[in-house]
Amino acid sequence: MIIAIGQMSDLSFVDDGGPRLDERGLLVFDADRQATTSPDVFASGEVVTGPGAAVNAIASGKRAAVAIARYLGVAAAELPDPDPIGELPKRLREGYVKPAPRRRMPARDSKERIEDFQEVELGFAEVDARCEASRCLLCGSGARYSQLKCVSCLTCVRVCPYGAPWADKDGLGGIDPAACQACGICYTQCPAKAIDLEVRSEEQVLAEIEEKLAGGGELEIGCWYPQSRVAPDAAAVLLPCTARVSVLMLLRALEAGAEKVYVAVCSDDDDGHFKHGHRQTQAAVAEARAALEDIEMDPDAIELVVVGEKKCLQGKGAPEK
């Protein structure tokens, strides 16, 4: 195997006898089935396509792999050709989607590092790293239905803020791919418990609450943009959204044996979908500290705390310590 990382590849160990190499360097190969031009050598990726998008490289790979195993007489599926992503729906781009420009790496002052060969990028902050890969990590990661499981009840219908879920004459339709922003809000509201997210389910979260709270504290939920943390010394879990907060969740920590349960909603701003997902972390607060109160505990054990704006996602600046 033979590793290739960067746009530049070294194939100057193949000789007279290998693989041959085309006008510009690159192996000549079969692009159906991956080979090269010597037998039993495949290839894929940018050491036959040139400089390109890392994910037609991982394509190529998972590809190569198929060929080789049919190459050892091992059964393998044909990997489909993923159908082509059209464009974003008008409502959506102009009611949700708030323009956010690329983070620009942080760099040493070029007066500093024309005196030396260190680093130049200095690195991002984790608010803006996480920023940058909340831009294409979380792809696919939406809302799934089961259709055994659900009632029609419509109820997701009624709160998706993004119209992800459709209903037609016999109930839910499904819920489209391309709408869905991975909010969670339909997730919470489900009755019948019948979508959940391709991200960790909420026995996930259950498990990593009660393992972050293994040794007693506090416990701080957040989303994956926090501006600030509300009690520095308490563990966290953070989602992609708040709005995935729970009753059970917030239960379950207490039970655990947090002496605090502090929630921070990144923004309570009265426009699109972080309204609508704050009202639904309000009402989940709401609902657990009611519990509290009708079992006569202190219902100020689990607190709603707003840190600021979601900046992170209007392309503003990293927040200022």
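Take the two forms, find the largest set of C-alpha atoms that superpose within 1.5 Å, and that set is the rigid core. Keep in mind that what you see is a predicted model, and the values were worked out from it rather than measured. Residue numbers count along the first chain shown, from 1. What changes on going to the form predicted together with its partner chain:
- Once both forms are fitted on their rigid core, the CA atom of A284 lies less than 2 Å apart between the two forms.
- Here G163 does not count as shifted, since its C-alpha moves by less than 2 Å between the two forms after the core is aligned.
- When two forms of a protein are overlaid on their rigid core, residues whose CA moves 2 Å or more are considered shifted, and E112 is one of them between the two forms.
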Contents of the next structure:
Amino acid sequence: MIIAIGQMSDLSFVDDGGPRLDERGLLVFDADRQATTSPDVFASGEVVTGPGAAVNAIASGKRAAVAIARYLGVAAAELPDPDPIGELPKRLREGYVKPAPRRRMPARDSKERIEDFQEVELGFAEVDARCEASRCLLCGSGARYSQLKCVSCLTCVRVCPYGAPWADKDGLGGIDPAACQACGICYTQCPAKAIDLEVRSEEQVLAEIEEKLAGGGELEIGCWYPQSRVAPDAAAVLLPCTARVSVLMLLRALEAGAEKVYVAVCSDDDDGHFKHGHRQTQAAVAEARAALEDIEMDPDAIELVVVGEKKCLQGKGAPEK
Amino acid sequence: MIVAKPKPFRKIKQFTDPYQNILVVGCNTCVAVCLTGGEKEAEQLAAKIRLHRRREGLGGTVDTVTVLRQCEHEYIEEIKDEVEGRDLILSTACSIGPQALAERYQDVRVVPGMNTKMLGMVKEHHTWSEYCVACGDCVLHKTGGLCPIARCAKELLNGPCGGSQGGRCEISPEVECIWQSIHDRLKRLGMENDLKKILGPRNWSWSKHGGPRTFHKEGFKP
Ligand code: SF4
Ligand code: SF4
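Okay, that is the form predicted on its own; can I get the form predicted together with its partner chain now?
Let's see the whole complex now, leading with the same chain.
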């Protein structure tokens, strides 16, 4: 196969004294050290490999960052060599995960475009772009399981809508990363904090909540798929699913000075982006509101609001168990 | 498994309001499995107490630490640095936890965050039922493997009583009549004649009625 996408790196700024280029116009490169021929210039991505997958370029960027840190004498941990994530299990392909058809990219008419060198693809309208983005399976960004902290309670096995967690008779368990759809329900329910989420971990979200509320005010914690916000003036913390909102997050937001916390869900019929996501969010909000009643605070300081718009939603719903 | 339920918050605040330096200690065994007192719940409770104290202007510090099992000396020894300087420990374990902590940390006041409810098992996720009362003299071999001491409201050994209706107990239609189930099961096993045998008197002194119980593993001197 000859890749001829008509694009290349523009390295014309590299002058004679700088890093050497090879005959293909790419930087001469030592992959072990992410190094070019100039001792203080590092490189990554398509300037060294030529056209390839964006994900490889991102990984190589991360490796370059580690190489640069070490070159500067800063300690940097070796990047883990991630286990490849397997194929989406058959039972999920055949029914559990709803197929989300692709949106067509609007393009100029071929008759028109043979006349010039203007861009062919016109780009998505926002709603379509969000819709396309929501087709992402979030592979590898979901549950991160710790056998050490797990108390083998089976909660995750019982609550996951996608059947990703497992446990054997000895209580040894795990979560199949290929089946995990990253909804976060197991994280919010695990009583021993043995599950966190790879992308938007609890620590990150709590830090973000605290940072955004530094001056008090209102907070909206919402799902990152719908387009509209329920409280446009409030600080926003957006997650792949509000099923990831824990009681602790809600209480900590009030501790951090929030006058009001809106939890914005995309759907009130439990058929949002993730099956049972809404049910989980409702339970967490109800528990947090009950906690406020207990301490004689107005429970309306935490409010569940349904974003009335599901236009761009590509659900990952699972059938009832 | 031991099943315990959090005490109402009005109790918790009564216990904690007068103190300034509070440690909430979670337990990651039974009460984690019954979703009431593990690490997650302990952290939530601490956040709730802090919010309450801020509203009431009580100040002070409320932190948390969780051990695998509060009923083990070695595990609660591990948290001595966290306990240092506290004037109150609030335990979210079953009632063994606060006692173990009180034994080890003699100079710190220890209060229970939970009411210990029963020895039970999960019926469906989020619901637990009582299966055993630790009576000390198990009768399951005589009753088809179903416990009339824990699961019959009257602790009958010759049930069912006249209040059994359609397999339900007279105290509530929600409650299974365990004696009906015992009869059904023995019949299925072709053992219904066993029910005609006189069970003989029970030795209740092996139960709590004989005073606090201690148990030594055979062969090892206490
Ligand atoms: S919910 Fe948490 S503690 Fe329970 S089995 Fe799953 S990972 Fe382990
Ligand atoms: S509950 Fe959600 S986050 Fe957890 S394993 Fe299942 S799909 Fe993944």
